[in-house]
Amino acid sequence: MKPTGTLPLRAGLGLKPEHYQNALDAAEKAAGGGLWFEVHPENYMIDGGPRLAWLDAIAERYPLSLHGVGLSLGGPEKPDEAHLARLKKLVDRYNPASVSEHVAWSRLGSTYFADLLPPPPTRQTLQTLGDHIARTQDYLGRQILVENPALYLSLQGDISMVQLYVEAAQMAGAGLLFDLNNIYVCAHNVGGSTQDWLEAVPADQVGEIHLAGYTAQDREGDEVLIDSHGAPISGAVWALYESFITDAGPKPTLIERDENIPPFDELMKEAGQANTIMDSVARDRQYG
């Protein structure tokens, strides 16, 4: 299998309809810096238009990636062929740096739950969720990676929600998404380590790290995070990227904003953050 691309050891941004022009106006200073873009490929599977004039602008600058959230690989039913074709002609016309795609389940026959739903961690689901990441590669003709969910309740099951993610990739021959605000989401709200995350996850299969902010909603009397992707990365989820980091090394890095989106110069200075951490842990490793 064709692995992925090579996205730059640096940070990139969430693609949004309303910073297309900032990102234009960015490449000269980001010349060297090593900037990229990840866009949800859903949303640009049309055949013309401004939405992909822009973007077919942006990738002349910039590597992309595109990160998936429709194809509800950890269902019971395989990939919808009609999503799977539309998802290659983009991927056909953009040669992206990465493709990926999440560890959930969206998807019954027709009805479509608009959710990434964390399918059970039990061996059954294991075989499935690796049937279905096998079956997309094959369609795509590449490795995609695959992103750990966040948990809201405790699901049951016969073996752990980080072995279902790590198990399922490697029968598949899938790389890993790791995605540090979900791990820190799922302790949170169903107990458990990150730490166990952080040791269970081997840093040679992850091609990408997401970093994201949550958001607190009180569930009568206890305090739930919501992986919103609506608020600036919090200091423990920092802590987190720099603890695996300095474990595994640099790795491609996306700053994830969804909701509440702010200017594109605040995202950037995450960004900046992400690529300060990664400079400081690549000399210590230099020079250590």
The other form holds:
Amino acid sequence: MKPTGTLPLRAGLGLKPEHYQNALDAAEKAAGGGLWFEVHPENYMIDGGPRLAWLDAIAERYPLSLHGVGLSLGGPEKPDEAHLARLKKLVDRYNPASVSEHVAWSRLGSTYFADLLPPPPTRQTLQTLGDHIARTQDYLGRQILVENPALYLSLQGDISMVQLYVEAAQMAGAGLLFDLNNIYVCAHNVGGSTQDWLEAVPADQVGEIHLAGYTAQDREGDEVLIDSHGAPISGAVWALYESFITDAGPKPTLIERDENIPPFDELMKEAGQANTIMDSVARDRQYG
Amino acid sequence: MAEQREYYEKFAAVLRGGDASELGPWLADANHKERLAIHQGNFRVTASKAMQGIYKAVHRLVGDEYFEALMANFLADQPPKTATLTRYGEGFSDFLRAFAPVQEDLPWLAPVASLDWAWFAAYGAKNTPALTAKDLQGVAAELLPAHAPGLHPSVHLMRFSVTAYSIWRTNIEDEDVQAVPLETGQEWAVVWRENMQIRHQGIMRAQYIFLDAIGDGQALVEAWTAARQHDAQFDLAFEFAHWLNAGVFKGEKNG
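Starting from the form predicted alone shown above, please give the structure in the form predicted in complex with its partner chain.
Let's see the whole complex now, leading with the same chain.
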């Protein structure tokens, strides 16, 4: 099984169409040292045209990560073969440095629900999720990373969500994509603490980190933090990042923004902030 | 897995607008029942945003509120079947055509939607080379009329019983939308991709017939004959050169 984890130990950006030209310009100016990009493969499951041409040009210049949202690994049904085939076509086309998906479900029967829905944290789910991850890896012929969910609902189950996440990946021989905004959102919304997650996630299995901003929603006195990817990364999540990187060492770190897209330079500043933290930790490890 | 399957089925029912309390037994905190509205909203908004990206003229014509209302009906009628939302919404034009409130008040909306979809489909069509004059250098002039080039996969030919193309064009091109008289009758249009640029053009009925025949695999002379039944002046050499330069014919080697 071909492993993932060949992304640079630097910050990368979620690639938005608004920033295609900026991304190419950054490469031209040699300003993209260590920079990498991540896309949702579902947005590129097309036959041809400008969007694929842009991605071709960017993939020629930067390491690429494919981060799926549609395999429904946490659902009761096996991953959709047609979707896997479309994903494999992109994997074969780009040979990305990383392929990842979510611990979530989104499909039941013939309907795709266009959301990352929470699977029930049970031993039964652990078996099906582990099986679905393994099937995906077998189909793609490579290891994938799986991402911890952002939760808005506290669900009944006989294991914890972090157990489901870590043990399913271990069962399948997959790596972990650790989203620190998601653990902050989870701790606020459904209880537990971010420390529970930091302690339970084996750092050596983490192949990528996600950092994003959340949006607070007041639902008649019930404040819920939404994993909106629509705001700058919060100070609390930066603190979690520094804490995790201090223990784990530098990791490929994605700055995610899917709503309220700011200018490219603003996202590069957040990437710079992540790189500064990683550099500081690397120096401390070398000389400390 | 029966009980666990029930969790997914109840959740799916809630997402389709069902009673959130059905999911109560699976919630560790009963107060979180109200939060299911977050997931209901995500389903609706994500699908709607994907559609707004495709149906730009329809969205501009009807505005946010009406578009959302149309989407709510479309989503209930034709929910996404795959995670590839870049392919979602192909049936929107037919849906609008069959949706009585739209058909009665906005009969041009379904044809406009078909133009939005044509633009989107052309944008993502296969990168097949178009036929060029260079490709035809080895073809003897007297054999050219028997040539059946076919159409490039990005080409969408359309005909309308209302002025849908004029309405669509001003809504996707003009900052200030031009007034379009509805009573001027039929229109024909072609949408295609030339290299990486989307092109569109309003055409005459004879041009539509000519290109339609080419798309059916007929030879140039047969397409010309069909077009001449509606326009005796239809000039094969002129039309062929025009559409060859526009890149609407399929390239020879990669068909």
